[in-house]
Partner chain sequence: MFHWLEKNPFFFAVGVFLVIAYAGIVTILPDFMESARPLKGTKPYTTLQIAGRQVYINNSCNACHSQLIRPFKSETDRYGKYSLSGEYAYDRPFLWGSRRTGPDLHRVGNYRTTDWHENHMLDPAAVVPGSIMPKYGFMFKKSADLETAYAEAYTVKKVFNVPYDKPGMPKLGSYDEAKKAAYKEAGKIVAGMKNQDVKDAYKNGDIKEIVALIAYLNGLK
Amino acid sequence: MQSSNAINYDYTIAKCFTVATIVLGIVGMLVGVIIAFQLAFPELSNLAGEYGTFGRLRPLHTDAVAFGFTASGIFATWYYVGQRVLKVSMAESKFLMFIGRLHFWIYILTVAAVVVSLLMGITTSKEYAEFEWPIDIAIVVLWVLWGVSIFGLIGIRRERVLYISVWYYIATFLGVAMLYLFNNMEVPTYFIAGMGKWYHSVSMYAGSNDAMVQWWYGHNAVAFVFTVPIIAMIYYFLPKESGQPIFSYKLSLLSFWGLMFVYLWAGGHHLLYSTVPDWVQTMGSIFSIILILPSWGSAINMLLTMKGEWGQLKENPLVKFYVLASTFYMLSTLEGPIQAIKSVNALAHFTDWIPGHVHDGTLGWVGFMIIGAIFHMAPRMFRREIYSKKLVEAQFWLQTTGIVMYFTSMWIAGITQGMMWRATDQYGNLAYSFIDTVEVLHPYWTLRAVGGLFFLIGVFMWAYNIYKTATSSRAIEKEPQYASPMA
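Let me see this chain alone, in the form predicted on its own.
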C-alpha cells in the first residue's frame, strides 16, 4: 500500500465545501439565536416586518443547520476522507474534478434559492421538507452528482478494502436519496389544475398516509444526515488525530447493520396518540428502544478507542471535541428512545423537552464533530498549523457551557410544561391556562437563548481560527501524521 504522503491529494472541492460549512453554520445558528430570543421576548419579532417573524425564520434556521451547515460538512469531509482512505487523488480524474465542481456550484445556487424562498414564505409547510418542487429537483440533481463522485472515486481506488467510514458515506447517499424521493413526491398545482403559482405544489399523499410518510422521512433525516455521516467522520478523525486504532472493527460493522435495519422503522414514534394505526405507533416505540443497542455500540466503540490514552484530553483540544461529541451521542440516543415510550411521550410530546433532546444531539454531537473535523483537515489542506490552540480551547469550553445551558433549561421547561398541561383540579378541569405555562417558562427560554448565543460566539471563534490558519499561520513542511499542530 502506498503511504498517504506519496499521493498528492487535491483538496479543491473540500476547501470549497469547508467555506460553505463555516458560512452556513454562522447563518443557520445566528438565525437560531434570533428566534430563541424572539420566544423569550416576542417584541423582537417586529424588527424586520414579515421577514423577521418567527414563522419565516424558524424553517430557515432548521434547514440552514440541517441541510446547510451539516450537509456542507458531510460533503467537505467526504472530498477529504474519500481520497485518503481510498488512496486516490481527485486530480487523477478530470471527470471527477468536473463533477465535484458542478456539485458544489449547484449546491450553492440551491442554498440561495432556499434562503430566498423561505424568507418570502414560499413553503410546502412539511417539516424538513419545506421546499417547492423546482428546488426539490435541484436537490436530486446535486445528490446524484455526489453519488457519482462517491462511486467514481471508489471505482478508481488503489485501496482494495473499503474502510468503515466509506460504508457510512454510501449509506448516507442511498438513505437520503430513498427518503427524499418518496416523501417529496408532489403535484404542481399550476400545471395539473391551472391554479396557483407555477412553483406551487401539494403533496401526493393525504391525511394519515401523508403523516406516516412524512415522519418515516423526518426521523430518518435525523438518521442519515445527523447520525450516519457523522459516525463516518468520527471513525476517521478520532483514530487519525489520536493515533489510536479503532477499538473494534467488528463492532463498527455490527453497529452499522444494526442502524441500517432498525433506524428506518422508528419514525412512527413521532405520531403517538394520533390517527395513524396503533400498530404503526407501537412499532415506532419498539424499534426506538431497540435502537439504543447499535447507537451505543458505535458510541462505546469510539470511547474505547481512547482506552489507555485519556491523557490526550489534557494536551489535544481536538480529541476533547471528538470524545465529548461521542458522549453527547450516547446521551441523545438514550434520551430519544426514552421519549418514544408511550407513557413518557404522553408527557413530553409538544413540550420543550423535544428541542432539548434534538439540540444536545445537533449541537453536541453533530456540531462538535464537524467543527473538530474541519480543525483536523485545515493543517493538511492549507499546509499550515492551526492558528491558535488557546482559541480552540476557549471555543470548546464556551460551546460546552452553551450546550449544557441549552438542554438543561429545555429539560426543565419541557417537563414543567407537560406537568402543567396535564394538571387538573378536584372537578377535573384544567388547573392552568396556556398563558400560565408561558409565564413560568420565560426564564428557561431566556437561558436557552443565552446558551445558544454562547455556541454561536464559539462558531465565530472557529471561523476566525480557520481563516487565520489558511491565510497567515506558520507554514509546515511535512504533513502531520497524527495530532494536528497548533500555535
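Following the display of the form predicted on its own, present the structure of the form predicted together with the partner chain.
Coming up is the bare chain, nothing alongside it.
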C-alpha cells in the first residue's frame, strides 16, 4: 500500500482540456449572447458584413458549446475521473501520455479549423454536423485517439470492475462514433468532377432520407454529448464531493441499459408531421415518452444520494451546482417528451419553445455539471484551495437567475408565436401576418438575451476563480477526500 505513494495521478492532459473547456465556453456562449441580442436588436446583425450575420454565427455558437465547451469538458473529466476510478495513473504509461497529448493538440487544431471555416460560410448545413469532409476526417482521428486512451487506460487498470461512470464514457465514445460516421457520409465533389472548391462535398442521402439520418444523429448527438457523458460526471462528482455513496448502484446500472435501449428510437420526434414515414414519427413519439423512465431513474438516484444530507446544500456551493443540475435534467427530460407528443409538437415545432427546451438542458444540466466538475477538480489538480467561495456562490445565483429568465421567456415566446401562427379571425382567415408574430417577440427576446448574458458573466466569474485557484490561492498539503476546500 505504501509503495504506490511513489506514483501519483497525472493531470497534465486534464489540465490542458480544462483550459480548453473554459476558453471555448467563453467563445461559444459569447457568440450565443451576441446572436440572442441580434434577434432583439437586428441592427447588430449588420456590423461585420457577412461574418456577423445571424446565419453565420448560429452554427458557430451551437458547435462551439457542443463540441467545444462540452466535448472538452468531457475529455477533461475523463482524463481526471478515468484514472481515479480505475486506480491507475497516466504516468504509468508513456504511450498513453503521448496519445493524450496528441489527442489534445489535434483537438485544438480541429477547433481552430472549425471556427475559421464556419465564419467563412463553409458548411454542409446539417445541424451539429456542419463541418466539411477534411474536418470530419480530423474529428474521426481525434475520436479514435480518445478511444485508444479510454481502452488503453482500462487495459492497465487495477480495479477489476468498471465504475458506472466508465460505462457512460464508453457509451459516449461508441455512440458518437457511430452517429457521426453515418450522418457525415458525403462525396467530395472535387475528386469526381476535378473542379470547384476542393473542400466541397455533397451528402450521400437525399431529401427525406437525409432528414431521417440527420435527426437520428441530431437527437442522439444530444444523447451522447449532452446526456450520457454528463451522467458519467454526476455519478462521480456528486458522491465524491458529498462523501455519500450512490443511493442505489443497482438502479444506476438499470438506468444505463434503459437509456441505451430506448434513446436511439426516439429521434423521429424531430420530424413529426414532416414527409418521413408515419410509423417513424409515431414510434419517435412513443419512445420519447418511455424515455422519461431511465432519465428519471438516474436523476432520482442522484437526488436520493443526498438523502439525509441536505444540510450540505447550505454549506457547499458545489453540491448546489450538482443538485440543481439533476433537477434541470429532470425538468428537461420531462419537457422533451411533452414536446414529442404529436399535438403538442404541432404547436411547438419551429418555435422558440424548442431552443428554450434545449437551453434548460444545456445551461442547467450540462453547463452546471461541467462548471461544478471543474471546480471540484481544480483544488486536486493544482493542489490549492478554490480561490473564493463567495464568488462561487454569487456565480451560482447569477447563473440560476439567468437560466430561469431564459427558459421562461422562451416558453412564453414559443407558445405565443405558435398560437399566433394558427390563429384565425371570425371568417376563418389567418389573423396575423408573419411579421406580426415576429414583432410580438421583441420583449421576450430581450429578456432571453439578458438571461444569457447573466449566464455568460457567471462563466467569466468561473474562469477568474479557476485562474486564481491555479495561480495564487492558498496551497493545500494533502488532497482533500470529499468536500473541496475553498477560501
